Each structure stands twice: as C-alpha cells, then as structure tokens.
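Presented as structure tokens, the chain that follows is alone, the form predicted on its own.
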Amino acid sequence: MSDKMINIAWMYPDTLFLHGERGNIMALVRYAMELGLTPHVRRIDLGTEDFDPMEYDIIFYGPGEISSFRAVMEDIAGYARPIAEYIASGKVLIATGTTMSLFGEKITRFSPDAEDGRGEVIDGLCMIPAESFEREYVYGNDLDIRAEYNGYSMELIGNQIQMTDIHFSESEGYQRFGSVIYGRGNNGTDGIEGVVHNNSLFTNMLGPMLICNPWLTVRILRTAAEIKGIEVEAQDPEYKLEIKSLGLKKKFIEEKQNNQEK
C-alpha cells in the first residue's frame, strides 16, 4: 500500500446525486495524482455495515432532493457520532448543495396549504448551528465569493441551484466559508455564503466547485495529506486554462450585473 495514499469516501453517489457533483470526486482524483499523492475512491451506499469514517481522509457528500433526506438520516444514525468525532478530529468533510442543510439543526419543508408557508420539520445532525427553510421556487445562478480555507484566501466561482434559505450565526469555531460577491449564498440578505468547521465545508457553490476552482482542490488535498502525516514534495499544479476561465466568468457576471442595473 503507497505511503502517499488518501482515502476518499463518497457518499451515497446513487442517493446525493444531483446537478453533476460526482465530477468533486473527479477533480479531487486528478489533482491527488498531481500531488503525488495516491488516491482511493470507495462508493458508501445506503445499507453499508463495514464504514468507519475515521479510516478516510476525505468524506464527500453531494447534493440531493430533500425528498430524499430522511433515508439518507436514517442510514447516518448508525455512524452520526463517529461522523461527528471524525469532524471534531480536523479531518476533512465536504457537503455540497443542499445536503449542507443535512448537517444543520432542522430543516422546515414548504407546504402550499400552510399560511405561512412552513410545513413539516426535518431534525439535522445538528453538527453545525444553521437552520434551513425550503423556498417555493428554486433559485439558480451564479456565485461568486471571496473564501477563506484553513488559512488561505482566494476568490471562487461556480453556481447556485438553491432548493433552502439557511441561516447561520458565526461563532467560536464556525465561520463562514465565504463572502458573497455575486450571488445568493446562505439566504441572500447577509452576504454569507456556507460554513467551515475546523477542515470541514458546508457549501452551496455548485459548479463542480473543485473542477472550476483548482486553488481550493490543492488545498483540500495537502490539508487532508498534512493530517495524515504526508509529505508533498510537489509543487502546486499550473491554472493558466482555470485563471482564464476564471476571468471571463467574472467578465460575464459584469456584464449581467451591469445590464440589471440598466
């Protein structure tokens, strides 16, 4: 077994499906190999006996139909505290989409027929100190924000496909994951956008976010390599074709913002 090797566990790929996230895994795959690392990719389903999260590196969940959440909570209930302690611990867990909700105190579903719109409560892992409220329409667009990760600054750029409001309050040890420049993120009025907790993201940007933003890619992978003791010896790849694509992205939003302005 390499020495250099980073276990990743994808989560529920047949259930937590949507908006083409699995490319995360992809990217995290690509940029690993860059590094000179060695990755491994294990499929966790609903059902599974044998996960132990702290045998990973990386935990990714992608996003899902809120439909879907409950068996998806089902299946956690038999890991939740070890998920939790695997967080506690610094190592990394992503959650995309609308499965960052999962991971909040409840979740409110919308219901037509209720006067305010509120209708059945989902309880959360409450792993993070956000609430969620579906909307009655989704909204789609851009998202662009200033991040911080473990350290590190950068400027990202993906998408929104957002299904909940969230409402998250910063405090000791949970900060937002990013400033919105362009964009909804959590709900829209208060400029934040996700959550960290120690190594762990909680995120709405969709994108794939680590295909579009290779800067965060490398920096998901040598956290997730520093805590497990590996070395990496080489440099951060080239984004001269990302970078790019990254300026005509902002040029485009630009312009979108300038025609709604006219």
Contents of the next structure:
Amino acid sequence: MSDKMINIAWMYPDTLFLHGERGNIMALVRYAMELGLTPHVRRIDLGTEDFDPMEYDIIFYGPGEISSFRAVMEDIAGYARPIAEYIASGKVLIATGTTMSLFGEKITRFSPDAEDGRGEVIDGLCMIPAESFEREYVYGNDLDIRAEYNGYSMELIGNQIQMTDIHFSESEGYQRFGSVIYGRGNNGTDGIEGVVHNNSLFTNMLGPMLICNPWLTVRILRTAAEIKGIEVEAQDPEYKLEIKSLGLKKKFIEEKQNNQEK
Amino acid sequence: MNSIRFYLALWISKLAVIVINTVAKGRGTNLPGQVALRIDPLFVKHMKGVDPAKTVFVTGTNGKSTTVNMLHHVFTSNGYTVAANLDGANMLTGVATALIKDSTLSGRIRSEYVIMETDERYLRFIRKQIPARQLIITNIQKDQTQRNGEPGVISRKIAEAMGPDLTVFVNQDEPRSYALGDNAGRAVSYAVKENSKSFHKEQDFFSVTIPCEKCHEPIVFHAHNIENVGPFVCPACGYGAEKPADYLVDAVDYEGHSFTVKGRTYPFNFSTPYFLYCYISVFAAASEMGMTEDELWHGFETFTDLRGRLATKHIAGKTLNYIKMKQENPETIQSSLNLLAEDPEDKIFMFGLDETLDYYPPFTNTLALFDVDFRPVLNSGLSRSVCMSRAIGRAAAVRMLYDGFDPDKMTVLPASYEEDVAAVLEPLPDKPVYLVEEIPYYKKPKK
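Structure of the form predicted together with the partner chain, given the form predicted on its own:
Starting with the chain above, the whole complex follows.
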C-alpha cells in the first residue's frame, strides 16, 4: 500500500446521481495524482454493511432527488455516530446540492395543499445547525462566491439548482463556506453560501464544483493529506484552461447583471 | 355572460389568426390562444365537439413532437380528421390556438379526433379543460434543470394530471414513465425488443445508472435500445416489467426498413432506434382507439416527412453532418455522440453549446456534460475537436480532457457563428465533419 494513499468514499453514486456530480470524484482523482498522492476511491451503495467512515480521508455526497431522501437518511442513520466523529476529527466530508440539507436539523417539504406551503417534516442528521424548506419552484442560476476553506480565500464559480432554501446562522465552529457575489446561496437573503464545520463543507455549488474550481480541489486534497500526516511536496498545478473558463463565466455574469440593471 | 365571453374570445382570437397569417404566415402558434384565454380562462373547456374518448395527449421529456406528428399522420392518412398542435406549442395557449384554427365560428371543432403535445408541467392544467382519455408518456429524463430540478419533479407533475378515467400508454423500457402506470385507471405498455443497434454500456468505475423509482437502489439495464431506455430491472426490489409489453416491436430490420409487431411486418422509414419508440407508442394508442392493422401499415408506409434532428450543411467546402441535441438532457447528448461514433473514419467533431437561455435568468450550465461519456467519439477516430460557445466552450473543453481528448487537437471558438466555423474548417484536411449542437443555437453570421 502506498504511503501516499488518499482514500475517497463516493457515497451512493447511483442514488445521489444528479447534475453530473460524479465529475467531482474525477477531479479529486486527477489532482490527487498531480500532487503525487495515490487516490483510491470506493463506491458505497445503500446498504453497504462494512462502511467505516474513519477508513477514509475524503467522503463525498452528491445531490439526489428529494424522493430518495428518506432512503438515504435511513442508510446514513446506520452510521451517524461514526460520521459525526469523522467530521469532528477534522477529516474532509463534502456534501453538494440538496444533500446539504440532510445534514441539517430538519427538512420541511413543500405542500401545495397547506396554507403556508409547509408539509411533511423530515428529521435531519443534526450535524450542522441548519434548517431547510423545500421550494415551490426550482431556482437555477450561476453561483459566484468568495469562499474560505482551511485558511485560504478563493473565488469559486459554479451553478446552483436549488430545490430547498437553507437557513443557517454562523456559530462557533460553524462558518459560512462562502459569501455570495452573485446568485442565491443558501436562501437568497443573507448572502451566505454553504457551511463549513472543521474541514467538512456543505454547499449548494454544482458545476461540478471541483472540476470548475480546481484550486479548491487541490486545497481539499492538501487538507486531507495533512490530516493523514502525508507530506505533499508537489507545487500546485497550473489551471490555465479552468482560469480562462472562470473568466468567461465571470464576464457572462457581469453582462447579466448589467442587463438586469438596465 | 359565460357564452358571450367565450364567443368574444373565439372571434377575436380567430381574427388574430387571420392577421398573423397575413403578416407572418406560419407564426402565431400561441398568440391567438393567449388572447382567447385572457378573455375566457376556460376557453378550451368551452370549445364544443371535443370528445375526450377521441382525444390523445402526448407528454414526456423526449419524442413528443415526433410522436404527435406520427400519430396525426397515421390518422389523417387514413381519412380521419384531426386537430393537433404539430408545431410543438404545447402549453394551454398552444392547445387553444390549435383548437381555434380547427373550429367553426360557433366554436365547434371540425375534426373528429384531437391529438395534442402537452408540456409535462402543464398537463394537469390542460387536462382540467379537456379530460383526454388517452395519454402517451414517451420517457422521463433529466432535462431543463432550471425548471424541473430533478426528473422526479416531472414524474410528480404528470402524476397529478392522471386519474382513474385515463388510459395511459407507458414505455415499459423506461423506468420512470413505466412507474406512472400505477396512477391511471388503465395502463397499456409498449416496448422494443433488444435488436442489432441495442448496446451494452461499457461499465467502468465512473459509470452511473439511475435509481429505482420504488426503492432508490440502482437500476440495471439488460441492454440499452437508446440511452437509458431498454429492458431493465431493479435487483434490490425486483421492480421491472412483470409481463411482456402489451405492444412490442419484436424484430427490427434497419437495412430493410421494417419492424414487426404481433407477427406482422410494418414499414420503417428511418434508421435510428429512437424512432421505434414513437412507432410502437403510436401503434398502441391507435390500436386501442380502434385503428386496424392495415390502416396502421398504410400510415407508417407514408410517414416520411419529418423535421428530425439530423441535417446537413455546407460550409468552407465541407459537408457538416449536423446533429441537434438538447444540451440539458444527457440522453440526447449521448445519443448524438453515439450516432457520430458509428462512423469509424477519422473525423472532425464540433460541439456547440449555448448558455441556458430557456428560462430566467440565463446561466452557464454544463452540468449534463459530466453525465455523458465522450469516449465513444474519441475511440471512433478523431482528427480534431472544436468546442464552440460564448461562455462555456472552455468548460466543455475541460470536460473532454477528462475523457482523454488530446489538447493539441482541440480548438475553442468563442461562439458558433458560421464565419468562425468556416475559418476553423477551411485549413483542416478533408474529413467527415460532425456538428453536435443545441437545437435552437446555430446562429447566422455576425452583423
């Protein structure tokens, strides 16, 4: 076994299957290799019995359909304590899109029949102090944020397909992942995007985020390696194409904002 | 008062049809209906002579227009009269417009049958005004994320429009639409047997299937007749076809242009498997409405005139094989890529993307690109690839690099203007050129 092995758990790839988010795993693998690490990814399906979070250095949850929430929640509940310990230990967990809501306190489904639109309440995993409300209509847009991760500040651009609005207040140990430059973020009102707790991040950003913003991918990998005690000697890779791509998207967003102002 | 409002709506909207036909013939697929519904919100319901038993709605992610056109042709070529929205205006306003055009001055439909393409999300509103007894569901897939979010939203919206009075024609090879059969009074299934163009997906570590509608575990396709459509089962809960489909294409001869249903051979004027699902759903619905096998044969034999997704263009002395796709729908992207990968010659692959402009706000959406596999194109022989888009061409190039494309053989164009395309193509060697592009995007030269 390589002494530079980074173990990655790809959670429920065929259930949390939306928005091409498998690309994030591809990015982790690619940049791990560029940093001289040896990535090893395991697919974890619903009902996998021998899943022990502490065996991994990065655990990734993509977004899935709201109808699958209960099945996913029930499965995660089977290892809720170990996953909480994993996050507490400073290891890296990433949850993107709607799946971020699962880690909050509760999710209130939208009900067209209820006067206030609030229907069934699903208990969350209570790992982040956040509450989610299913939206009546989907919100889709670009998302441009100034993110903070493990002491680094960086600009990230991706997409947001928002099925739930998330309300989260920063408290000790629980910070925003980013401040919204453009887009909706958690709920469109407080300028907050996502949540960071220790080195785990919960975000609405899709794209896939780690493909579009490899500077974050590298930072995550360096963090995972550091936690594991692996020394990474390689310099950060060049991101020429991705930087140009980000520039074009930024320009598009600016034009969109200018048109809105007119 | 209600009838005064209805007649006012009818006559004003008919006048609108005449005006639009005078100034811009072929346009105005929604406007007359908009006018009518503004005056009388229940205008469609108030139309006379619409027989729900002789009304078919067609909904789903892909194939609605083709299915409606084919069903319309099968009926009309056999002498039946049909009111239909053949131009794809599939909201309530488009349905209203089609009925206005088909009606007398007293608001009575001239045609015996009504066949309408219906938007998945608006089906429930349309069906409130015309309780069609037949509904064909083509398939339910990822598409228009900004509007639908996830395919489950589409399923739920369609389910809300269904009820015990409905006969639904469901695709037994497509897990989501097949599951919707439970919501109707009667479900009639259709399917296509594995054939010479069916394929088994190369499973690799990054392959992702779709979750089961019932238990959310992975679905296994025994074969794909088209992308994510084929005989399937959920190994975890057993969800899948419980019996043979009520209507099955059980043999296909692509070279001989024929297919077989219930022991009889029918003409098939196309060569792509996608059309087989249109044929068999039309076969099922028309048969259940009393059409004979001879009538079906005649309808299929004469069905050729279709605005498909394939076309050719001539630019810079080269012939472009133009394949239109929906860039938010991974299945159509993959089908387009698979189609050009059938050509084993070294080729030039051009890929045109647009920012997502369907709904407000527009955005730089490349999500679906990581749901598809570009390797079939690469492995089929590629001399150059060209990514074209104003804002997301480089993002598309990044995607292809992940599938092993050679960056030295890639060009990124800031848009897909014809003159830019010509400039790129001109110096390249004489190779087959394939242009896969978003449906409405091929732009005229810059002014």
